[in-house]
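Form predicted alone, single chain, as structure tokens, below.
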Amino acid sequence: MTNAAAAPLPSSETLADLSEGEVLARIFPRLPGSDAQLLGPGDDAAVLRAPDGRYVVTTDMMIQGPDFRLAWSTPHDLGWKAAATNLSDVAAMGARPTALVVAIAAPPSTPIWVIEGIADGLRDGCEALAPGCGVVGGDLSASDALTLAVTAFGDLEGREPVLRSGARPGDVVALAGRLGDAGWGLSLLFRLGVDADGTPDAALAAALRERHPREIGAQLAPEPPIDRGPAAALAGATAMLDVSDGLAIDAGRLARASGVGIDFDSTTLGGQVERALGGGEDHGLLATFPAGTELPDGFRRLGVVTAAAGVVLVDGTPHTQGGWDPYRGWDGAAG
């Protein structure tokens, strides 16, 4: 019997010891190619085709604090978890993500390995949700905390785009995707994967994950249903919105920009209404439908667009809006 080669050590060397072209050498590599672009990294900007003449864009930050602790995430997890949030909101637009751009800082003493698992998580994040979709580009700094930035494109396919202000009395609200597992997820984090002084602890937030992989996957690497954006689209959605910081503060977005309620049906929620209605981060798409739209794959039916403009209702009762904000509740700590 032979033994299994060992795994490599991770590389000792840490940003600092490398030069800007050194680092992008150890990253261009990781990182997959877009079936848009004309030109990729490598010059001062890239080119990418736009058959549709028109293109979405959006973009987000992570940054170590409020958006995410060291100790719990994998560099893996955090390339995964910044391009699946772009690639959600895309999406949620109807349009079928094309490009990334991806800029990275860092504090120097930051291990090259980390960012190499970073790209590893870009990498396979638009392999895994969205085929065809590459980064095309970037940049990189120094800071004292690690930032992503990443900014997304998307290609409408000759579609109109699904704005949150299309819903209209009568249609069908349905959702794609999760509710309530990543929310819960950091809850068990912040209670569970700590130390006994409330510092996110590395080794209590791996056991965790394997005592509770479905909620604490999902909020530390998402799992967005890219590819019902499009779909919902072709189906004749009439509003569309990524459900990022909880079901029932995005659905009085939705609600407030097409002038109506939204009246969820309880028992489409789950056992966990609560949790379900007010936890964030699980990325989901919302669509409203008009009555008798035959629903796509992977939608589900959880209430209807009522007249009640800007009211979010649950069994025909106002429900007070929750969920993530990132100017409410972060007590400073990086972990």
Contents of the next structure:
2 protein chains.
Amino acid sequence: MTNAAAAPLPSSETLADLSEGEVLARIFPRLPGSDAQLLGPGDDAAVLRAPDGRYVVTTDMMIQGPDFRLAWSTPHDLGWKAAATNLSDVAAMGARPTALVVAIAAPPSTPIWVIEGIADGLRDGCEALAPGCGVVGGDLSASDALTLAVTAFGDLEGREPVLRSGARPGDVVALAGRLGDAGWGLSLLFRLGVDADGTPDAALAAALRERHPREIGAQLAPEPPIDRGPAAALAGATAMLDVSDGLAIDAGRLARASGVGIDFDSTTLGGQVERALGGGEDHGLLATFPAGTELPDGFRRLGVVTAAAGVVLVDGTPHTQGGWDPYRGWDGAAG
Amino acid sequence: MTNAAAAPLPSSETLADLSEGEVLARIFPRLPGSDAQLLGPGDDAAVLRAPDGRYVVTTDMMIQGPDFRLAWSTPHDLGWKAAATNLSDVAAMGARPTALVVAIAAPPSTPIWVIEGIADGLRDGCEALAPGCGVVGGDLSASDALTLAVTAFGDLEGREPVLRSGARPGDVVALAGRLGDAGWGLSLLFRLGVDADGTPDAALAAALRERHPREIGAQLAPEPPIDRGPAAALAGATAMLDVSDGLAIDAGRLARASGVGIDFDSTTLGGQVERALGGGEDHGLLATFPAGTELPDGFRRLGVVTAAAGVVLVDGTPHTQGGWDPYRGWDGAAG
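The form predicted together with a further copy of the same chain is what I want next, because the block you gave corresponds to the form predicted alone; please supply it.
So here's everything in the complex, that chain up top.
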């Protein structure tokens, strides 16, 4: 006897069961459209509008193993995060995200519902974080490890891009977004989302996410404040970047690019100062504004720009940075 | 005693020995600049010119195993081919390629000279095939399989894009580029570039390339006629696409998109008709032109557009298509 109340089982079809055309036919209706699209998927290339004669471009790859574990992330999370992290790089230029192209490589044994879930995550991420931004093209390939390569585009709407190099001594340092949650979420997953052998475990991770939705959510499906990028540009931000490798490291990058120092006021960094300074994958927007600027909604003051070139300070004392490096930080055996 | 005449050994340093910043410092000087670049690598995103208010975008991923074998392709080949195949998709819209962004994922044990060789191949491919086109940004990640994800951009220079859907009965069918060599080169490699166990072998492949430079070269480092894309658009091409999966399959795509048939004249397909129709990865440009058009240099007539919707014929007889599918065509065990 069937149980009419049970949720429908996801299709057991795999990529190997379907032609490339059939896979695309499953994906396309799920993808968000782009307001900038003049010609979308289906030809050799897409054509996009660039109303002010320029466009912003960034690219980022996410790979099963180094960048995510299928035991921890749902397919929807993967699509959402791939969109969110790229949208944040566009926003950090002061641009409005307009479109994505998405290349997915997956093992032939991958169930089609995994690819459909990624498409749903791309759609929901774009709709929530950057309405009007959509997927205009892509590529499907075979691989051993699930891989998402996203390239994102943005419209500066006639403004100058906000670079990392424009901060000046005396500017206010401000942030939109969260600090330390995503990094803490990852450390929770590595400590408590694994079985006794250290293997990532889906049931443990799901339970952990219920107990720590803020931190695990920030890690697996971040919600960067995309619309604050253009808002910062309009408010006169002198420099800005996406905080992806931790506040201290990224502040150091902005400081070196601008030839200035940054002095954080520890009282603004929450109760866990080192977690705020060192946690990766926050995807907040760190910006500097001329002194006296009324900060745009969503930005809060964290400190001040100093003349000490390239130095990151906390309450006037130099801060020693840790670091994330893609080739040193990854242990394939860790999951 | 050192032998002063010996070639310098490639550096034995690996990605794991270097910081991300050090790797980028090795790569950047090797990459070609883009004439369209307003802001290049080093910030959260690049900014590119779009003089006519539009831009063309395409993306493609190449993965060690399904898409290439390190025993057969040099790093220079990989960079060259990653550029060439993406440039060809831009050209197939009638656009001039302007820029690439390149994401590379590689095992930490990868020698730095492999990444440098890829960068050199990207540069030489752009300089040879699309002068003025350059690399404006990218991403470095860790992975088990060497992976290149390239997104390419183009400028329509005020023209309308040439779609797959514009062919009309009576149009001339024409091609710029080679037919069948790349597919034949791959079959040679699979038959003669492997050892007794079927494992790809570098020495055998190198010897094979000396004996069959045309076919192996077309497979490993293709030279698509990029500048013929804009030339076809200027000459009034009604439809165009990049021949990547074999002439018959891609002609079928153009025929279905346009609601027409295509009838090839077998006498124009060279001595090996099936090789010409079925070989993949040619990366020539298949275009249709109104009857009576003087074909642009580099294009040769292959047949005529008919009214029989979606049908590919050879000398008036329907042609049965083979096919390449990324999830069905790849056997991971094949190398």
